[in-house]
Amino acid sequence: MNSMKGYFLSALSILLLLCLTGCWGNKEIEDLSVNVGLALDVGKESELEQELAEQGATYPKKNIITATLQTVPVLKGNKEQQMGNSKSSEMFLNTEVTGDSIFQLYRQYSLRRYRPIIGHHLKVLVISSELSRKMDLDKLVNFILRDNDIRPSCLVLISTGKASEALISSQPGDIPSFHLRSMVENQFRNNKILAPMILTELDGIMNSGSSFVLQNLVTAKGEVEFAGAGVLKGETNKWIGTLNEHEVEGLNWIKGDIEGGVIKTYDKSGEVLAYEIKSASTKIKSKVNGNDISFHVSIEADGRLIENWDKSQVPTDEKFLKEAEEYFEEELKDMLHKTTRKMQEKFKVDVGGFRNQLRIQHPKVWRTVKQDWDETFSKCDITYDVNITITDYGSSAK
């Protein structure tokens, strides 16, 4: 009986050993180049690429796109770092490749770097407005959306200048792609930051034919800053212009994407008044009267009077608080009207989510206008009702 039990245990042990085969076909992480950032610009070969091409490093292609691939980690003294350009650091390596097929550009990486590149941890995709003005965005993200290695949670941004400059940092120990991905989390602090646009959401919007916005950024001397939003027309999926920071604030109020931030204005003496947003809500009501479509937007906010420069005005005074609320309401209304005019008169696109409200509230009407909605939207009457409440004035009031 004991011998049978011994045979059984031995057989079970062998079976378990066969199951624990491990990942024989995989490579260790230190033998891979982890792609964390991708920037796409209008195609222009770098000096390094031109020198390599002169020595025979060429293949059939059109120089339409320059892709900058940011990879980590790059160990100090690594041979690849010595082969890179001045945009490298000990924390990351930027490699520029120029051509047409983005998939092929990724494969070309293997001709210059010995460690295979993997895209499982791609954090951010930055596209220059110049490139997105010339090319359909769907073409630029086609491979990225279809590649199973790249996570659909990758953040998509647009850049006023060269997209590759967003992947450069002047801060020691900073990895630009991680930095950019984390910056969107500051939306609760600043209402000039758009809700994050990730690959899966972008794919759905492009398939729906809707016009949309992407967070815009600008760069200077190794620093990057969010500055307004790029507007892309749904009919073409191409960049058509930019909303400034003030208009992005208005857009966030319209879309109900306010998590926090500030409303700043000036009183009758020209002195600063600042309001800290604690909570906010937006409701959009669509109305249909024959062939006329209109919208009424109701906005409410609670917050704190956090700053007033006029020493003659005491924050504890009820009359002053009421006047301050009116100043803030007028400032917000002005912001909303400027944003609306930019959408309707200059760009003639709906990037404020009005189409969704009409589709939900009047589905039959929506089916008749959806094919040419941007043009229809540009003629709609939009009114606003704003109610700002000051709930407190901070911990100190003299």
Given for the second form:
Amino acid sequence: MNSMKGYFLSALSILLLLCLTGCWGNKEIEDLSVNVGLALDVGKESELEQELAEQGATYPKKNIITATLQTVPVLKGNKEQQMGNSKSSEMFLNTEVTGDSIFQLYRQYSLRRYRPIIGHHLKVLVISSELSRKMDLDKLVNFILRDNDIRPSCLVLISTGKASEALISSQPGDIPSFHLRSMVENQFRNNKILAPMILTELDGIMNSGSSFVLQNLVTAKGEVEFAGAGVLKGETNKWIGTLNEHEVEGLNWIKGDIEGGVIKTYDKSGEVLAYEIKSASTKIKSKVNGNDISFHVSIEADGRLIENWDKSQVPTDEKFLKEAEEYFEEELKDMLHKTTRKMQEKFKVDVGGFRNQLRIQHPKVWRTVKQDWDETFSKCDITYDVNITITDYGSSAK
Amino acid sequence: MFTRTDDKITTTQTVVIISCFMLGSGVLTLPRTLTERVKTVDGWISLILGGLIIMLAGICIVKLCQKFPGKTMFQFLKEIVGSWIGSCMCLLMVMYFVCLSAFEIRVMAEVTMLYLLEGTPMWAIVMSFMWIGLYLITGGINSIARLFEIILPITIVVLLICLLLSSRLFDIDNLRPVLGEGIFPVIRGLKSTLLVFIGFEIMIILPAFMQYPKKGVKALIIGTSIPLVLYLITFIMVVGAMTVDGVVRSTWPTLDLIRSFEITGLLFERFEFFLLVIWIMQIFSTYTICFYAASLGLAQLSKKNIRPIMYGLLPFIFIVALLPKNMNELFDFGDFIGTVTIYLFGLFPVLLLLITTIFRIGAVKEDE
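Give me the form predicted in complex with the partner chain now, not the form predicted on its own.
Expanding to the full complex; the earlier chain stays at the top.
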């Protein structure tokens, strides 16, 4: 009996040794392609793909989308590292694949690169405005939202030119996806940057049928710049136009997304006056009068007079400060009116969050107008009330 | 023959068991299931109402049990409705607990396979889970209670930290207006809130184990309040960040919320793994207590020793857990269990309570 127990125990302990091998399903991170960025363009096979296709690399598909998958890291041989030529200094690898199903495109990747691709670290998704004009954004992000590896914290951007160009960098050692991801954090320095739109938020907005804006990118000579915003119409989720930088600034004021930045204007003698925003707040009040819906936007800002080119005026003079405040208010109002006009007259969409205010303040009215809100909105009266305060004038009293 | 040892639990332990039982698979899907029905942002009101209703139902069960001190419902049911119907109902309850424990492990396996252990076969996840659960319940109600006392504080702290970290996505406007479409949507949501409070029915056995059965009602109220508060915070944070329209599009909204941000410079960047870990612990607790309730029911019904019954139930739970073919069937299964709860443990005890009061069954009245 006792020896039986002994045998049993020793057999058990040998079996237990199997568990000590640890995780046998592991994959070394060096052997994976970490997908950090994805750019979607209108489908057009690259020269390489055409050549490959001529030799038989093809399968049933429609060439609707060209996806550029940015992956890291790039394996480097010792020789290349020593030579340090410009081509091999790139830290990332961009692979273009053309087809329709984005998931299939991701799987096609494995036909060309040996390291399997993983999506856990996807940081940015750039969509070209041309593709977005033709295709419902909902279809484009469908796979990305559904995938269990890709995190919904991925940032969504839109580009004026080719989206793939946004994933190229002229600076050695720079990974464009990380670069873009970090650049949206600069909102506190510049008010021409929209609040980051992540997939989670995009999903909700698209489902609500509301029109929305996405941060726009322009590219030239390997440099990427945030410029303006792409406007997407809610019913179709398609791109309908672009707001310029100035209008994005106005839009940020309306949405109350100002975290810092500048208002620049010229005084009556044409000299530069600049204002550094310290804090700002926006209140939108909706009024319903019978069938008429109108909005009143009141904006308040505190900040500092930071640049004044006119030597004859000194900020210690109370009168000058009041005058300067008026210049800034004038400038801001002008900006707001331009933005509103663009929204209401050119695009006929509400991207300023007015719908939310009406939904909250007049839920009953909202239910009756929500069906064609964009249409109703473009006829609404919007008034502005701007109050800018200069609290100080920095370390220079002249 | 099954004999009840002096395996007593304190009032705090009772509270902890009830809370751990309630916190189960619901917390990950609650914001969606609730919002799908309510369709406005007022789900949190339904949640509070649902919690109160559950407390009432629980109180009925406790009051009923207090009429038969030291006995579980499996034992005293016969005294109320007769041995034949009583046995049938007990068997039904046992089946209910088997189904519930099977459902919990299946949900656990699905989510683990989706986000944590992609590629690990289902049986491997489910089986290891089941054996450890078996090991725990062989120790009796006291071991279970002591383990739950460790699990619950960890759960609360980690859940709150995860949700707190998500606060930068939170926007109060997403939770307004309150009652914008009147009270009707709130009522509509009541049913799906009742489902997340499954767990109060454990009171059919717990009073028999309590040191001070008189504190049963108090224990139940506190035990229900803890999950209620956690659910409320979860719901508010998730809907506040994802909006009503976003929540309904996500299969596991709570998890998606935690996946929607990364925090750099805080040692860890991603927090969904913590959430999953505590959540697996909670599922484990729900599973074990169900398993225990089912075995206890069978043991008391057949008047046999509980150990072999525990081992015997294991394969049944395994089979039931693997029955749903896909996610839709799984969610339907969950809804079905919820509906059964309402009848079996919501309405039935009220009926029993009426019978016992009218016919003065149950020897000891609590007035002494």
